[in-house]
Amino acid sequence: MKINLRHATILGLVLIVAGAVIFLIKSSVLHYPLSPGERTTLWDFELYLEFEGRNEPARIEAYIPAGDVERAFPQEEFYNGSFGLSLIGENGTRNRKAVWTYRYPADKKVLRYAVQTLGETQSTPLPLAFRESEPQIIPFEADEVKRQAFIVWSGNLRQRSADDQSFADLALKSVFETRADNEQYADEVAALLDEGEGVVGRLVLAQQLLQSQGVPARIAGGVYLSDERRRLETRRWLEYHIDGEDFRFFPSDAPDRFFTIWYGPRPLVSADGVDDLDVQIALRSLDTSASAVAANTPGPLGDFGRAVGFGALPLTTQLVYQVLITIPVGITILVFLRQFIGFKTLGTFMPVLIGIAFRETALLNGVLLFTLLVALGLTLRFYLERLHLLLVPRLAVVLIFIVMTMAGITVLMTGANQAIGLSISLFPMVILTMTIERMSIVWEESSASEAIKQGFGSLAVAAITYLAMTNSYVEYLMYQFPELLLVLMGLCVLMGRYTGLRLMELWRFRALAN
């Protein structure tokens, strides 16, 4: 006994623990929405490329999302023309690149790429690739002077640093603090940035102080996700990660939301073999449906989310399921008011199927149809009673008359332009039957109070099942995440074994408690 008791826990306990560690992942790690309705913004970025053609071969290169970003959105297209299309991936930065080139183009050409993006946020984490690599000391490269330089400043940040953390944000602040324009850099710093040096020679600089200490970092580039724009700057900043910690910095305000494309010092768009190259990045945002961008979710994670859910099922399927997923809710809390409260019903699951047959009617209507179809037939059964009827063909006689009495319901409520006379119609004829028979059996065998009291508790069950299957955060929430379900078995199983007094039972003995 005590063997089974334990058997029937771990198990009730496993089925919960599994079920809870998938919703977990699909909400937490996938961002599957906890409510229904919520909504996202959703970006389309264009790369858009025109230029002339010398009549030579040409050959036009571009940056792509970056294949380990897998927070994008990937619906890519490319718009090509006459060129051919090459994507390349490079090992070392995971960079993707479009290659497109064509042997003899002339006059005016235009390629175009497309893609939806979710963007990044400054806590999005960095690519695991990235966070995962190897720690490695790289030493600066360059002449006798700037070597010998780059060493003194290092050494200056370092004394003056605690830790890799300290020593990156000096290092930082040295080389992008605002200056006034009569104010000079240190002199090792000066050194190492030559004249005119833009924002991308900085960052190079910053990398590899970063690098020399063995802290990897690297350059990113991308979009700022703002606003609706055309003609939008690409812009840079510096990823780095110290101690199990990701950081980004960027020169210029950091953005709410940012878009990488790419990796390194390298421009987004290289061209050989053409003239006037204008490159135009636009962006525009789409409200859409967050759970449908969490279940469109690249990469594994994503295939793990979209094989928990119903999403590759046909719409009418999809349609079926919604209602049969929450019928387990209804089962459960059947479940728990007979364990723990001491309801008494007719039938196991009879006032389940009650409830669902509610979702037609609604529950005031279905209430009142019920009660008058179940008095109705409940009458004709105690009169078959005199007749010696056989099981069947009585169970048959007040089947056809519970149709009769539907029917003649509907044409009379149909008639004074009441909507009550067609819900009518999708009452289970078979359910409302033997809820008549089981009804008069129990009047029979036990008491008329007995039966009404049973009559009642079904109802009562009915009516409270159909409140949580109609609830539109349960439909929602078992339709989602439909690894609720091994949750609701598992709650099942330890409900199971509960053989103690129940509620009702409670208040019935309560004189023997005093």
The other form holds:
Amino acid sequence: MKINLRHATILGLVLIVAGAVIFLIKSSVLHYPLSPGERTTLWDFELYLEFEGRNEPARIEAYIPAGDVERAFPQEEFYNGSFGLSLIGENGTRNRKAVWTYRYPADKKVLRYAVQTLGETQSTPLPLAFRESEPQIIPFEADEVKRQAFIVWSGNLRQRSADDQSFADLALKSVFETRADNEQYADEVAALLDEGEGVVGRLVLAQQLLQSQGVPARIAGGVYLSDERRRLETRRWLEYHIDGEDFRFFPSDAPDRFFTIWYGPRPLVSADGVDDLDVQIALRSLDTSASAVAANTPGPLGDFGRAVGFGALPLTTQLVYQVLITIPVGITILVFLRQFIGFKTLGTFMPVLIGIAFRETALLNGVLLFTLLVALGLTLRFYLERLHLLLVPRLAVVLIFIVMTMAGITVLMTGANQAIGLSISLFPMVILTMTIERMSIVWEESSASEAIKQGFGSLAVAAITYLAMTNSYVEYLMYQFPELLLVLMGLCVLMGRYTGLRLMELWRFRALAN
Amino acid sequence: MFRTYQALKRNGVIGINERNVRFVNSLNARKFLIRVDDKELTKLLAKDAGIPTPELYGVIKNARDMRRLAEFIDHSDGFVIKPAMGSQGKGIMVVDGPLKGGWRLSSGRRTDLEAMKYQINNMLSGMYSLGGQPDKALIEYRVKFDDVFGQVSYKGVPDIRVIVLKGVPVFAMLRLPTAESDGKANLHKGGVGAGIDLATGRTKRAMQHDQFVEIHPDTGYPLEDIQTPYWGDILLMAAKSYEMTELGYVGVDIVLDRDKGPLLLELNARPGISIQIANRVGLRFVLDKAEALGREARTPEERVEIAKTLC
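What would the structure be for the form predicted together with its partner chain, rather than the form predicted alone?
Below, the chain from earlier opens the complete complex, with every other chain and molecule after it.
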């Protein structure tokens, strides 16, 4: 007896803890959102390469985003045509390259790479590999004249700055300001930059300045996720890291969201042996629920999250489970109402089944329909009593009568342009029939008031469970986190061992309370 | 609310939850429940155990047996038809005797063979049985109740409910029909329950509708201090039910017949808990005490002696 009690308590707690742990993993580690309708923008990124084959060996290299611990692209797509594809990882830079090759391509060819991404913001930390790299001083290397100019310049900047941080600010300012605003160092910049070098040249210079002072810095390339376009320019910016803080310097306007594709000064795509290379980058925003994004988390943890969920099922099955999964919530509430409050209902789970039927009709219509059908059914049942029919045929008559009444209501309501008539099709007539039968027995054996009391008790419980089961948060949470079923099961186990008085028994035994 | 809870707990009042978990579920083995759920089996076992019950006139299990109905009910002093597996008195038909080609019900109305067959058919199809499984109908002797409780009964048959824990009678209550309960002794229908002192067999004060009452609502006679005849026999019958059923927690329903003395009417493996109000004391401490004392007792007689010392 004592052991049973402890056993049940432990079992209940274990179930609750197990469910809660899975829930916490999914919500805080995998970032499954806790409320429905939380939406994020997901971007469809596409790299589209078009070129003319020259009938000689061709090799097209393109940087593609590197997936790793911090970000992942589970839905990458390559369109290779007849080309061979190899993926190459570059050491150090964590770049990833797609290399397409073909011996003798002729005519127009198309290659395509597509991926979905959430993108990054200014507050996204820099990649770990970069952050954790040891700071080292990389001396500037060039011909003697340039080196002298660089040393004088950087020495001067250093003198005027207090620390790495202010040095970086100063350096970036001097590199990127126009000639007119930057009289002091305009000559040095001009001398160090080769003629015709654009943003990339300046970024290289800034990188070299920072690296000469031992500040890790590198050039990143990518796109700004600000607009939906077919032909997007690639952008370059500088990433550097000072005293545990991440910085990104955007030469042009800083974007809200961007997407890093590769690192280093080299261009995104390079090709050999082809003509008329046309590189198109397209972006399309996908407004999608945050849970769909969380469900795409890669790795074993992501697999785990998907395993504890319905995402893999066909859509129609998912819809069924969306409803089914809320029933245990109603049942748990019913258990509470019976074990702790002391509600009396006709039949054990009948109220929950009625509550499910309300899903089709909405609450008010459901209550009206239920009351109407039960009242009519009871009337018929009392009439049949006089005919002395046997039990099962009598139940059948009541059931047929219920179906007829439901059909009649539907026809009437449709004539009056009321939609509710159509929604009652799934009203559980067998349950209604049994309810009527039970109620009429209570009516005869106890009293009419008792029967009506139990009928309304059932209706009240049905309404409560209906409201709980159709609550959008409950629906969402149960569907997204089916592990909560374990919690409900645990709760029911614990409630099953509750031996205290019910709320209604306090009233019943009030005479003994003093 | 919390104070009420505390006070009830202090007074040892147990609720349905505790009754089910601590007593019904852990003391009553499922395999033995049929012994009390099937009243025909109860009668057979009682006969073996030497506990008197109302005489069984016949059993109707199917349509074939129905042909013998007229033969079974051929008793001018009336009879009772009841479902073998009914609960809470559902479906019971009490017939007082013949009336102008038909029969007179205890409620005073007239009935005929046709109506009886209909009622029996309802019983057979499980309308009154637990879980709705097919049932059988018992036709038995109608108890001519002892006049001793006549002043405090309104129609119907008063009965004595004894709660027996592992063979030790622990609580007893006299259940009296009222106008409101329609001649039935069920408390939830508005019957009156009067606690009985186990040692003496005299009634204590009483209750109706969960409230204390002093007098019978219909007859106006005081409910207190009525001596139950055959009290020793009644306790012994209750105690013997333990060997008979091997159930650790039962409610034993006994009626007093004018001629035959106490008769075992039925046993209940899930006795209600209103008896606490009738006795004005919670069940828990008495049950605990009986459980402790009852371990040493071997025979029903010894357990009856323990019962008399409980309160």
